[in-house]
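In structure tokens, one chain follows: the form predicted alone.
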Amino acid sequence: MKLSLSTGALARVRADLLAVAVPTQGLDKSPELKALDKAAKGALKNAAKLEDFTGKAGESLRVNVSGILAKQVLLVGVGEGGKKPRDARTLAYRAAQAASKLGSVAVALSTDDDDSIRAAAEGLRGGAYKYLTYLTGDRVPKRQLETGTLVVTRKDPAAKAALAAGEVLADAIVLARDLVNAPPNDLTPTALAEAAKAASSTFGLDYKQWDKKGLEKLGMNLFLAVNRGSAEEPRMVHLTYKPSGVKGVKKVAFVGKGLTFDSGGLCIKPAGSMIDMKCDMAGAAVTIGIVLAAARLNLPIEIHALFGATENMTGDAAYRPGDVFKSYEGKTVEIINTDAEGRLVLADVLWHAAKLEPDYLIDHATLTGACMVALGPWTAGLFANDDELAKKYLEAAEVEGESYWRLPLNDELRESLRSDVADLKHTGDRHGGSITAALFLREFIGTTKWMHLDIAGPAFLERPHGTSPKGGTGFGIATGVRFLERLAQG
């Protein structure tokens, strides 16, 4: 969808559909909707009253309209809200979503300083969204949304570059969603690795992959324990974006869960709980996604994006329970259950990261039901070794509407994961399971600063919800380029 913004009276902007924010004091308390209103002769204070349209948060209502140059005009409630970045960002999504089935929209912003811009551009983008890879015949879409424009105060310098950071934004966001939404016969541990590369090489990141003989030779037993069930090969992904012409700048290392498939391998799922397991690399989906954005903005920050990609399956040579193996890092590992897999694929790849001395280590990962049992599905967890780099992720956070609440790392569980033939089991006790994950992870990064995201929740959706739509979202991409961003500004 190309995207554009424009100034012009509201009346005279040309869409199918044009939505317009309308708080809860109504049409009269704005010039801009009451103009509008006007020269619709009426139409939309008359629909609203006889709708029973009061502007309250959650609202809306479609009104065919006259005299105007759009065709329809969508009335958003936005409450007493509307200012706020996340706000745009909704009323764009609302938009495209409507208009879903037509050809232009438009989105009249309440404020258009340049994060709404930006949020509302990736809005556009993100409700346009649809996975249509697969669908043949009448199954495809006759017509889609194919020109967005935000009607806005002014066309500087910056708000042109705020709409451009936006659909930057939103080309993550969508990858990372096509990613996660890939069915698991065709979306490989090879194959995600693929996309990295072709992705990697588009925008000129530094790419380097290691194939099973390549871990083997790492050490990466761990790692390699998971894939032995497996008739896929699997792969680990280095992606490097280093800044040209700018010297002492932070370094920062990202690493990602890739199970492109989890059987739960011999402690094997149930079948209810085995079906979305494709979503189980959303945690490298979002790597990748983040890598990528901060290298098309020209970040001033060193990013290194790393994944380890593996099914975890029942072939005949499948890791058991019981089983001990040594990491990378020197630890050796006692296997307790199959079913948590990812943690001891990302304690290798942590290790390989922290090898690098960044300055912060971040990883994100589908790890956990415990999180989400705690959380709800919408809301990821949060564990970190330092306040600050919380402090910091959660202030992006918020700027980008993005849920994530801190847990402890409860060092008193600690004991839980002491084995009496290994180093460390690598699962606890039934009670705190996301805690006890987040303490097996702390075990791989030495002495960096370290946060774990345990995205298990929002990465993936059984229906919509918010701006997010059902199965794959990109949650954590947002933040992700907002932290780096505000890195950047010291």
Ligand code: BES
Given for the second form:
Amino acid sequence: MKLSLSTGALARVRADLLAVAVPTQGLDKSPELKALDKAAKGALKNAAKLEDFTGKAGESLRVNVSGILAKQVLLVGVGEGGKKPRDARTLAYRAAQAASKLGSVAVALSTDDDDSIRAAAEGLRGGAYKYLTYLTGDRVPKRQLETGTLVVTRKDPAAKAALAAGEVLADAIVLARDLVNAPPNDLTPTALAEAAKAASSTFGLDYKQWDKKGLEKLGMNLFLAVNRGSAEEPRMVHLTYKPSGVKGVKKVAFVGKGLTFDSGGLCIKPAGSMIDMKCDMAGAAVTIGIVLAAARLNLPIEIHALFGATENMTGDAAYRPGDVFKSYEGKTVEIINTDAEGRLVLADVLWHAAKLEPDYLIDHATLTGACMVALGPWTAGLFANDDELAKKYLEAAEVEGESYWRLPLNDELRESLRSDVADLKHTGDRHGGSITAALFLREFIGTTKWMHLDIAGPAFLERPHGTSPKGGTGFGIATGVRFLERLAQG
Ligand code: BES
Ligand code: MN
Ligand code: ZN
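And the form predicted together with the ligand, for comparison with the form predicted alone?
After this comes the whole thing, all chains and molecules, with the earlier chain placed first.
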């Protein structure tokens, strides 16, 4: 979808659908809406009255109109409003969804500060998203939204830059959704690495990869243990973005869990829990998305993005409960449950990233079902060994409308990772499962300032929610990029 900015009277906006935000105070509250309704011969107020549309948040009403250049108007209730830039994102998202069978959509922004314009651009693209790669014949939509217009009061360079930033962000989110939604027979670990390579060459990032032999040379035995039961080669990928012409920049490393399929291994999952496990590489997808967007926005920060990609399968060489492996960092680990594979892959990749000596080390992983039990499907668990980092991240998330909740790295639970035969067991007791997973990861980061984001819930949804579609969501990219932008500002 091509996006643009437009100024001028709403009645003169040409589009198949024009979306406007209506507060509970009604259409008369804003002079722009009043003028629009007048040009439409009172059709908006009439329809609102007839259908009991009162402007409450969540309400919407589609009205056929004449007398203005738009063919239909979508009234979107925003309640008391005032949650910038979230309201702009939601309005645009819902407009794009409502216009999904049309050719053009316009959105009248009631606040057009830079962040609202950026959020609306992101919302429009995000709302138009569909995963169509595998559809054929009459399942292929006849039409796709071609143009999106944001109706604003200014078209200055800052507004244009905000629109462009929203598009960059949406591109990254769409890429992540496509990767997460891709079927695991096609999106193998090598295919995921290739996708990262293709994207990185388009945007001038440095790309490095390790195959099985390379991982063996490094001694990444925990990562390799997970790969043992799979017929597919593993890959570790390292993307680097270095801003040009600036000195003394901060260095941030991101690490992602890239399980292209998680069967549970020998401790196999029941069918109902296995069906969505193509989503287990969402952490890698978010990691790729963040570095790509940051590079395209020319952020003055050095960024390293690493992920470990493998399947967790049950082949005859599969790793077993009771096995002991020596980690890349040096500690030995006793395997307890082969379904707790993510932390093993992360442990080795985290240590590799820690050795780059970043100012901050941040991992994204669909790590534990326990995190969804604790926080529900829409909130990510946030663990950090640095209060400042956690605080800055939560502030960035608030602006982006993504939900995180900080959970404790409870030292008392560390005991449950004690093994009789090795330095560590890799799972703890049943209770506090997300915390013991985080405590395990903490053993492999040295003294780095680190944050672990458990995105098992929000990375992949069974039902659409807010501005997230069903399936892969791209959750985490917007907050990650916002955090980096703010870090660059000091
Ligand atoms: N990939 C799963 C976690 C997951 C569950 C992600 C649901 C998304 C939705 C992870 O590898 C896993 O299986 N974790 C186990 C850990 C347990 C064996 C200690 C879990 O959560 O049950
Ligand atoms: Mn698992
Ligand atoms: Zn997993």
